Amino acid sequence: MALSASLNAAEERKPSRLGRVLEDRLPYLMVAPAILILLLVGLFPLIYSLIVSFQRITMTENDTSFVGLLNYAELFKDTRLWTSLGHTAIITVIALPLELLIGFLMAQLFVDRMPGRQLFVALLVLPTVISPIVAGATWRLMFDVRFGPIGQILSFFAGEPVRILWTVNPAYVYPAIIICEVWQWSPFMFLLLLAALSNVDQSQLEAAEIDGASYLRVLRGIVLPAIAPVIAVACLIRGLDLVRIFDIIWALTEGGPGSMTETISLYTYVQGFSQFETSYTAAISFLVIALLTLITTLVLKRMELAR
């Protein structure tokens, strides 16, 4: 009788069939709300994007018939989108191997225990931690042609007056642009590089010591090896981040002198904000990740074929 009270009492405590489904589903249930948020808040209006580039929507005409398309065939006729596309590139081009170098230059120089490193890496990475559109205003009035300290300190050293119009002189204006993304962003490279020189094997550097190999050599043969994923991620990242570059480029310029400094970011926004074409937008914008969606996947298989 004890026996068959006990067992009773094991059946009682044993959860049932619902309590136990709900128990394997609960963490699902636990996530589904943040999920569901990210799918509204992400996926719905790249969809509606989408239905959108396919219809013929402007500020003054609102046809949300299906055209096919027509706003994608467009596109091929653009010539100042893919101009603004070459902008893009050139910017790209200049300002990532730059970047890139600077922050593995400053790596190299605190990789190194020394008297208040923690300080000066603080101090280096503020730039990085600025607003684009604050830093942007700000390298505006330095390179300002009468206040600006940048022309006054040509001028110390030219021992004339020195007066570029850094903003609107054709000549001057990308070299400004480069400078002011240069400044703001070498630090990032700089933190993810000084991490990755952090975590190279000190033996193998000890032993390379030890043989007298220089430094090309132990750089080459042992440093960059180690250091290459990340060198690989950090290019990603800030190649993307350059595509898409905007907001410095609308503080210093506007796109300007003209459209010469005028990127696909800024030139999407001229044609979604400034003329109203919204289905054009949309179909600049589905370009642009088509593009994009095709170069992070060359890196990677890139980044996968170099392991």
Given for the second form:
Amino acid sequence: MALSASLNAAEERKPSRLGRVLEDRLPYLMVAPAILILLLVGLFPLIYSLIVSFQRITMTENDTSFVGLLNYAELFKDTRLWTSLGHTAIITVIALPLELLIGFLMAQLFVDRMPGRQLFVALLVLPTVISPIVAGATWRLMFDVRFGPIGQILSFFAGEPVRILWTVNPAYVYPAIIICEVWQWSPFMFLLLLAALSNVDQSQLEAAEIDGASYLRVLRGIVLPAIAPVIAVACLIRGLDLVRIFDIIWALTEGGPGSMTETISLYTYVQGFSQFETSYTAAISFLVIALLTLITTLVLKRMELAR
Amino acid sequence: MRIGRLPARKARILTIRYLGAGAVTLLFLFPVYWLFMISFKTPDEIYHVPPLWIPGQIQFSNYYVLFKDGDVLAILNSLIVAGVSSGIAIVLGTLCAYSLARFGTGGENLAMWIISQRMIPPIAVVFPIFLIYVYFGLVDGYFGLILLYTAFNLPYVIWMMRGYIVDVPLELEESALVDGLNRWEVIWKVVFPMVRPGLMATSVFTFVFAWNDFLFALVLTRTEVITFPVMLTHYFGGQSNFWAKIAAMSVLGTLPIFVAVSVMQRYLVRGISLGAVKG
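For comparison with the form predicted alone, kindly provide the form predicted together with the partner chain.
The complete assembly is shown below, putting the previous chain first.
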């Protein structure tokens, strides 16, 4: 209010000067609102959370005295935490290469122009853009032991009734999660790699073809080096997403049976919102941030080296 | 790769590619088909053993129930929250991106800080945000969610749009300035038309991100402003999954995304790839 009033006053007196002042400050004026929101919603909670993590606030107690690194020391003794990190790692390490491979094969299939390609690509985008919760719900329906089609299809091929309790049986619950995850995100890899493959230098490929180079040689010598940066970025994006996987597991298993499929995000959620271990949850959050920062830095370093 | 000069071989390869394309598409769309079909089945058909691949008749009672019970309000909430927040993020983010791209405001450091905001895992900030929201009474309201999704999407918009704006030839803007247009006119009349495809793709993705968010909405909504993914999980419950509702709600909740993505189809691949390559 005060600002606009003074601006109006300035305008009445010397419009040209105001114009100049605004023009001078324009770069900052344009940046300000966005930065303000990011500070407010991004940085402020982090700082607040950092303070809380050095206190001892729980559902029953509101002990705001500082206890140093006590909460962080607790992290090391928390076996459920480390188990959940293990679950996260298993899913990431299996799903990521699968998504990359399937995405690459799909991209290979569509890289040359063919009538109707646009339509295929448009349809194949669908799994990637729907909500992960919908993806999880869909596969929960698909996997159902009695009313789902997966069992029926498997029975058809096996020649005998196959009854698998996908989301309950410990042996099948990870395959179930990974199938859903790979189904949803392979098309994402596909889109990225399709764009990358389309940009590979055609004259190089033609030259290799004239030389009679085998498919694998062309792949190793020309195609892979050309698309390596995109592969690296795609893996980074998907890797970070997989490490914080939450929605799909929530919809499929809710972390169960027991806490068999509890990932670090689910565990953090449980600590924060059903146990209400406020300070401890804050400490876990910073562990997660530290881990992700470490991974990102390592991957980015490798990318720099590869260049 | 364009291998094979013989027409016969070419035709055979094309046939194989079409077969492959068809198989892949069937495989990836089958779950969607299944969901879609369940949304039209009667309870008897849903719980039929063995499962029916085609419903006896297309009936809309599963959708009717959602309207009657007021569950569709969740879709409306999602539309409001995702729509408003991506609108704000696009406007503020594009302004910021222009400043970063053209004036180099804050240098490389500010740009890096902005993108690093995007890398923070939601689970790490959702809890402190929840505590702060409780303190300020922002839980279960439109404003809180809109603010959050705006902040969540800003780094993405800024990063994408900065890339697009840098690609606009500087000479165009300079000559427009010389012609007597002021900075806003230059942005509106010169830059905006050139970055419009990028802007479209970015808008779709910000909308989709906000639309699909589950974690923030789960934590920050109660009864008033339940969004569609949260509503969907309300139907889960041990043995008694309300599958008819889950399927119908999923279809309704995917419709807006499907429409947005179809309309913007030609901008999307470029949008995804640029976002990934430049980000």
